[in-house]
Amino acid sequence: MRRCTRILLSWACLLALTTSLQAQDQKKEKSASEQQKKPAAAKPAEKPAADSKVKTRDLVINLYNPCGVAVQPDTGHVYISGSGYQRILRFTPPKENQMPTIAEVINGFPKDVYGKGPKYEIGPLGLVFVSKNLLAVGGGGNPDGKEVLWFFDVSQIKDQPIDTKAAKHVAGPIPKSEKTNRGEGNFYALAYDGKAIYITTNGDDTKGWIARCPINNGTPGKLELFIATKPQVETTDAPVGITLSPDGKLVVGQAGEINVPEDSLLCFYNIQTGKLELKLETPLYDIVALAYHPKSKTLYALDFAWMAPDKGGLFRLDVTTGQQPSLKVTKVLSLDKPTAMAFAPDGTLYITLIGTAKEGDKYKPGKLIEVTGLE
């Protein structure tokens, strides 16, 4: 069943306005399950964080396991992996004399279940733009060894959502081989340096692979395994969060085991050779996202903290290099199961949260939030 979701949000409202869905089947009444799929606007009040300069605002609520976010160049549109309902959403921030909107733009992704307890339904995961209109989407709904990387020309999306068959390019999969005993899947996070996309993957736990997909004039090449992280760091696998440092290093959060506290590592790899150049221990549980502030170049991390969600949140990471490298970790915000983040050019940070459902809740607990005032 295909439905096009279009929501007009008003900051003056305490709750969301009703989503307008255009049914493409013959049913005239929407089921309760379909009603639950509607993303919605949240309370408009801004909440000061522990640092009075930092403010947060809920932009979209009623999201189901959102697992990726990307800001489109030039337009400022925010794309969200609505992973639980296997779709991509586009949020348009408010402009002068215009209200913000949210629309379902891509659907039809496969579905899988991830985790050992709790378990989460997932579909599309990591997102990154490789040009103004070409959006790369990391898959999470296929079995290991069958996962792919989709590329969509979002300028072709008009009033109706498209499905995965409309992808402009598809790269992958990474099947079982002498390098990976299961094949790779769950393309969690994506980073792009203008030449290639780097993808954190899940498959062979003895290797902890990062994959790479070269991009030539907007066309993806072959998706291949690039860095086996665990043999280099020796202790911790599960690369999840990934970004590029201002000096061109590949920065990776090795999340470690979900049932082990404070075992995440912050690692810096040479982007040409894949060699580990710096490994720093952290007090974080499960690093799932990394991003540099576009102006200050400060590094931030999200900690999902599987075994202790109250410990999770947004953290500032101050790295000192040299003969005696060091890391200072400062908690900026407590967040309920954060999954992904992306900075806009002005320093506004967008974060997706899975959240925790409470008994009697009308809405799904997932959110897109905005964070301002970071340095």
Given for the second form:
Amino acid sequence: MRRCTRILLSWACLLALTTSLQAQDQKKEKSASEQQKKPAAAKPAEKPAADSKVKTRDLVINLYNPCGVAVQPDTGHVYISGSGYQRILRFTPPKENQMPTIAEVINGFPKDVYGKGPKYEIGPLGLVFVSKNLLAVGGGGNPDGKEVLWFFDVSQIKDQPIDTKAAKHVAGPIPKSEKTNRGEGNFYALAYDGKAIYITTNGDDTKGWIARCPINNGTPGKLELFIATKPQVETTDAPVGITLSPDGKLVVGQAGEINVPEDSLLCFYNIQTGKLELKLETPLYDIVALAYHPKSKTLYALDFAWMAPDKGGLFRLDVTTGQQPSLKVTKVLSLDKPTAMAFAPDGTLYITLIGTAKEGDKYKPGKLIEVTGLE
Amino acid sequence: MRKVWALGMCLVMGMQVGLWADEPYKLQIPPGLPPLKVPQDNPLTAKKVELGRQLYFDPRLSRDNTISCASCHDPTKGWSNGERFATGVRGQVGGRSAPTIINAAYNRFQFWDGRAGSLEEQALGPIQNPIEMDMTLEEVVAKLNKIEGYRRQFREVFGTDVTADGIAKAIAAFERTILSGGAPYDRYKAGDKNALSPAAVRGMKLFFGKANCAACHSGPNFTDNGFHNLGVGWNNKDPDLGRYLVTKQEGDKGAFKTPTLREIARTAPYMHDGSHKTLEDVVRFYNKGGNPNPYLDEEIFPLDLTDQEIQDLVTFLKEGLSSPNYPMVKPPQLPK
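Starting from the form predicted on its own above, please write out the structure of the form predicted together with the partner chain.
After this comes the whole thing, all chains and molecules, with the earlier chain placed first.
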């Protein structure tokens, strides 16, 4: 544990902190010129306002396919799915007189390979805290029909990382049945409303299931299929991004096909009945994460943009409901294969991104970044 | 500022041309199909659709006056050609089968590999393809400008002589009227429980369930508009790499566009290389899990369908998706 901390700290965190300011400046210049090159008519990308107050900072670098992030209540510690190495990491943000740390805290998750080229090694995916110390982890390394949802009591983690065998509870799997012709897997993203966790899954593509796991007094119940999204939206499956709206709707980003551009849907489902209440077409490629700003209640989305990573990034989604619902999409940041995000209560946003490896790179290209100044 | 003003003028003038020349085409969207998105710069008008119909059926668009669009996309053959591959001028044969153009108006991409987006973008391709119609755009424009009937109609519709842009727009407008919906499946879905035979109902349930077809053939046009590798033709010496040729993404090797299944009973043989003669062949191919290869789509796996289930699925495809209002169009009188 000690050694691991040091390696990651020196490689990642310290380096990140000493160079992140530089890195950030370079990045700013680059993205400014990138923005200039964009044709003005590009559909989603009304370019970030020049006087934008939004600031980004690399917190952890050298991550391998990070695919999930959650902020622990009270402590503000940031948990990351280090999916490529099948582990969970904990980042403690810097405080006055206190250095940031990064540590491997849970390991031993199963591994899978996603995609046929590009290919991504993956393990654990979505993360969410269901209480002060109980962390839910969506699995991605098991085959469809065998995948599970793990629960870890993170207060039990001392000096050494713990193994998945030390999980406090395990929910699932959701095996093959009448309702799902292969069983479900790839528990991409999790949302928790105080009563249940809602999980986007990937298994039966004729259904595009969202699963639900009730939580009673801190104890998970049975993981079950909840909403078949595809029969309701008809065309698009692959629910991936998920969150809860301030008025209690389940908000789902349906990513559609990875090799089809601009086919993501933004859908609002009734959390009691599972009925689709609003479906909006977006100009985004693959919505993989959704989150509301805790103060302004503005909705943000991450677009992974599998087939055109230069189109990916953080987007602000302004939804107008009423007679003719509409959606305004504004690009806030260009990001290289972003995967997940979580707001801290003060409005600081943490984003994991996979990045792109370059020849001769010493580090893995994945990162945890911090975004401040969002409205 | 001046630019804006000039643009305004163009718009006003454009509108006037439209007003005096032509009336909107009253497109009937068959039941079960969604509203059609028509590009703003190519509205459907009655005369334009008629002009497009003539161009579509006119073999003079080809070098030796033998081949029209309808040679390969023939209304009497499901708007395909009934052959494994398409045969162009001088009997030359290409390497892919001719897809139907029924409901092509709803496609996000055109061609098996999706290399064209809109119908406008697509229409000039075959004219210039050396093994299809083998003309240059200058040649075809000059040739049609010598035909008084075309010059008159182009002036009425576009306010110009024959242009390549006008040819593309007129043909695309015509293609947008070739729609199939209102099939027994649509009536069943709308509540008429007698619209399908019991075997077709069983087949429909398999289609949307155990047989996994709706993983890709989804929505009103029975396509996700995506690209998938089923392994069709993968064992050939130089397999057609399909979508990969356009995107150069490794994972797209051997992936082809999911085609619509409406009017599927009329468009044999099947697949991008016409390698499956019957719908039963196709279903048996899926039942064994396609043709395994490193790029095989995750949604293709052995289905364990019984012979009875295979028959039911075929019945659904034939009976459920064939509309009594098939879009039959007769070849028009061609202008002189």
